[in-house]
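Just one chain follows, in the form predicted alone, and it is written as structure tokens.
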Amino acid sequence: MLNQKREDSAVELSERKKKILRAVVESYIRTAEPVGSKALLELADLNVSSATIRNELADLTEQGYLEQPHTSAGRIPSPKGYRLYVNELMQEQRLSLEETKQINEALHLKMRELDKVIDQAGRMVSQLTNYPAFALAGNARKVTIRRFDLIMVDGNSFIVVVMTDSSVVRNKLIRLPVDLSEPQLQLLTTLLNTSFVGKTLDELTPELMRVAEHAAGSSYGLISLVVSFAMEVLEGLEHSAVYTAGTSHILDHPEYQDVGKAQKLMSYLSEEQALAESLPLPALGDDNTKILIGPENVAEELKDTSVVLASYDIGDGMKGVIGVVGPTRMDYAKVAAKLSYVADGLSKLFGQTELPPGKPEKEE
């Protein structure tokens, strides 16, 4: 599932050391407490003495897979230890029937606007994982206008509805100093859909200038108002739109009881453009899930965290990413399974095919 580069293959660990490392990681994920040799006797299911386990812990610490917060404390995983766990020791998780049902219901949204679907998916992921979540869509091509709709409100106001060919919908109320009739509004709608549909942001201004040569002054004023709004919409889509949710969840984890540390991360997550620039967009066709542990993150603000993300295909040359940010003490298998399922569901949703049935967790 996770096609990451194995950077730590230079040192081959014995099966016993791998069992101990896996036990330390999974215990620390559950408890956020350092793990000692006595606890490992039961957790690792090894028929060896406590002294042998202490020696193995010392070796794993010396090799950089574990860390010891204090001299008398147990061990915790290092970023290198988490990486080996993710690459080789982590078991793939299956979602429960309840989890797959919850995700499918959230993805079967009646609303058609792409941005609202992505925003809702980010909120759902945050609730499912109890971590701050983000979702974004990036354009691999220039977006164009698909359709204009003008809806009469009263004699001197109407609503402009602009839909792009990437299924983004925006609307705006326009008030006029003079009255406008329904036939005039219909004529304006026809002209807009004849002249400005299929145009990119760069093409709208030259087309507006061409129309200006033939339109009457009052008509041109109305056309200019609507086209200017369409240009604002397209300009906003030039950048990847990022939606964040559940940033306060970071306070639920013991690693962020330090208010200063928590505020620094929460502040960064609120800077949506900076977050978008620091997140890699996995290439479509590749394995859709990626895990970045601690120092593997580009942004300095994320160096003490882990980021799990999954890519999805919006179609028509567009792709997106959905993911979570949390402490390195994260249940990577469970989080990756949920993100992968949501990403697959989004790809199916935008492709108008069936949602994945999911792989229910086996009853114990």
Given for the second form:
Protein chains: 2
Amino acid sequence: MLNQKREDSAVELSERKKKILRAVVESYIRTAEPVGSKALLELADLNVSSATIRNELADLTEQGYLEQPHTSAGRIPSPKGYRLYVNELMQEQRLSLEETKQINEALHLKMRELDKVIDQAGRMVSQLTNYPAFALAGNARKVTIRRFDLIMVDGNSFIVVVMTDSSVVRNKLIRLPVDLSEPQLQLLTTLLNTSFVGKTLDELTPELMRVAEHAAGSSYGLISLVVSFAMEVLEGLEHSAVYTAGTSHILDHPEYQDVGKAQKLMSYLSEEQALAESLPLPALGDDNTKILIGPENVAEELKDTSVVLASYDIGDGMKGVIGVVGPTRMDYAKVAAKLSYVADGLSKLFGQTELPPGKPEKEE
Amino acid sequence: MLNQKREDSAVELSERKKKILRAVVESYIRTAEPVGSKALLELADLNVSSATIRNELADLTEQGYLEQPHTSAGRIPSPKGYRLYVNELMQEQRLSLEETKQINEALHLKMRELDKVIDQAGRMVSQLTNYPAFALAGNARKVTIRRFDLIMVDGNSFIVVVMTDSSVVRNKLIRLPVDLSEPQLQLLTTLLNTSFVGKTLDELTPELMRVAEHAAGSSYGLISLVVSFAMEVLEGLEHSAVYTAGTSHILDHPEYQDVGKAQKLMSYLSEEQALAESLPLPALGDDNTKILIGPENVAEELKDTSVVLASYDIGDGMKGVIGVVGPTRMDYAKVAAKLSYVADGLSKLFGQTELPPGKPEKEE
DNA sequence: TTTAGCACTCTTCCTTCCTGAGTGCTAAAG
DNA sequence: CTTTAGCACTCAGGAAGGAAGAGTGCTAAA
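If the structure you just shared is the form predicted alone, then what does the corresponding form predicted in complex with the DNA look like?
In what comes next, the whole complex appears, and the chain from above leads the way.
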């Protein structure tokens, strides 16, 4: 028990050990069954006997790359094993033409409202990978109002259009029990634009509202009606929403045959806020995909689960993240490839301006 | 085997039989365990022996109101039994003040965009009942465009605001690689409003667009850009969206300990389109809640599942539905009460105009 | 360092057996 | 005719006991 072998992760593994580790991981990913020395004879094509492989397996186990469910079972990768696999052994998966085509088509989304697109992207990823997926827009810095417009509809209703400095536009139809005149509305618009533009959510204080209301004179409580809508918009943007999709895919995988486990994970995934907060979004800076294996996750509920993340640019300096959740036995290569392809697609989608009128657009 | 007893559902049950049936249903709803004659001695307070109850149980079973999982188990209600219970025996559940308060608060929703409200309502119902829930807006009749407005933002971007005759307002920010002048935009607006107002989705033909584009002259492809957005809006409204929430609650119930079963139901629920189509929405006319027990459901996937529906008014003649899905062993009384309360709340929410400016609003 | 051989360990699966709950039937009592 | 007590019978579910088989670790030889 007290052996003093170096279990240091700095110790380089021999090529043969790596080959074996890789074979174990890939076989286990495919079959979800522990892998034994005999099976490895074929999988990793080494010209050695099963006994030799057994020795190597014992070493790998001792160094923490593999685990044994029980004495007479084969080996399965430990989180540390997966980590090494992901860092060094995994072959970058190239998507087939089929797959890229499929994704590209799906990315031609209708209704380009930010939140709908993000939601759709999440669903798409889930369907693509057969794992639960989530998508969220990075919560922006403080957002301010850029402008108000009021559009008269008829005697007693008008549309408020609010635009933020992040170029998000929201509108609302407001119906009133009293009549309104066009000049009144004009006046109101000017007043709103002079008093509230450039303000963040926190700066829209009740006092400010009261002052403005006073200036409005005859327009009673209209100011507060419009401004409170603007506040809802700002609030909505600061608490960036999380969209989850395909949670039922959890049940596809044998590691969640135990209903208790499945339930725990599923209900965690539906607490969208908690999920968003537990993601190490800042750490995503350099590379645009990140893989979190089992205990590397912050959230307790994800400790025996892996998460693959990819970030995309929404434009205007904002970032968003899409991700996939699954058992640690996950096809990292495939998932990472798909995710990153979708993320790139989203970035492009958000980056582009409308098609130039007149000239037909060029496909790249 | 060949007994000729009338199994006719027209046969009235004796009071005692009803009392027993009710006790069976309610006990089974609570415990999910088959109910035996001895247990019933206490549950239904009848001054008879267990042997008498056994006789009655045998009758009820023969008449199809109860079932026996196996010879030596107690009885559980059949769908027919639940139906009778729901129709005649169930006591209308009154919500506690606590509960109504909770619901009322949750109904004070922010961001009153139609789809967000509906989504939120679904989530709320799911949380309230601990069953998966869904919500949808009844797909409207043909929707047409009521008006267009274009708001200039700066040299090369503007906001399109489209309003439909169902008073839905949608907007989109359009950025162009070329410059635009205010007069150009004015012209465009008039053109759009004269050419496309009052048209349904089908009537927005490519020819119509071409004619208008020609009239626009110097404004190149702007017309088609704006109109295709309008088309997306109309399309979005016709394919009314379905929102599901809380599917993980399925796993809470012992009838879905079998992962296979749970998975089937869950993946059916996530096919939101199929779900919406299988609901007998027209049949919901008269009463505003409807209960579908097991095989009464149209969809094969819901045959051993119950669905409780409640409809609400969106205004403008449109209706929406919220519903809950669960095992046939469902607390119908409670669920129906909650659902109908929420539906009423939604109707009120949509019906109301904005608060009258000046006067403080009255609570009812 | 590699390999063959072999004893050993455990899980998994099957069979068997037992227990207890709940029934249906019969015959007596109201 | 209805109700009740008594009793034999059925059947699911759990415990116990093997038997089979996979895979290991160790030893000793190559």
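So that the term is clear: the rigid core is the largest set of C-alpha atoms that superpose within 1.5 Å between two forms. Numbering follows the first chain given and starts at 1. Quantities reported herein were computed from a predicted structural model and do not represent experimental measurements.
Once both forms are fitted on their rigid core, the CA atom of Arg170 lies 2 Å or more apart between these two forms. Annotation: Cα of Leu128 displaced by less than 2 Å between these two forms, core superposition.
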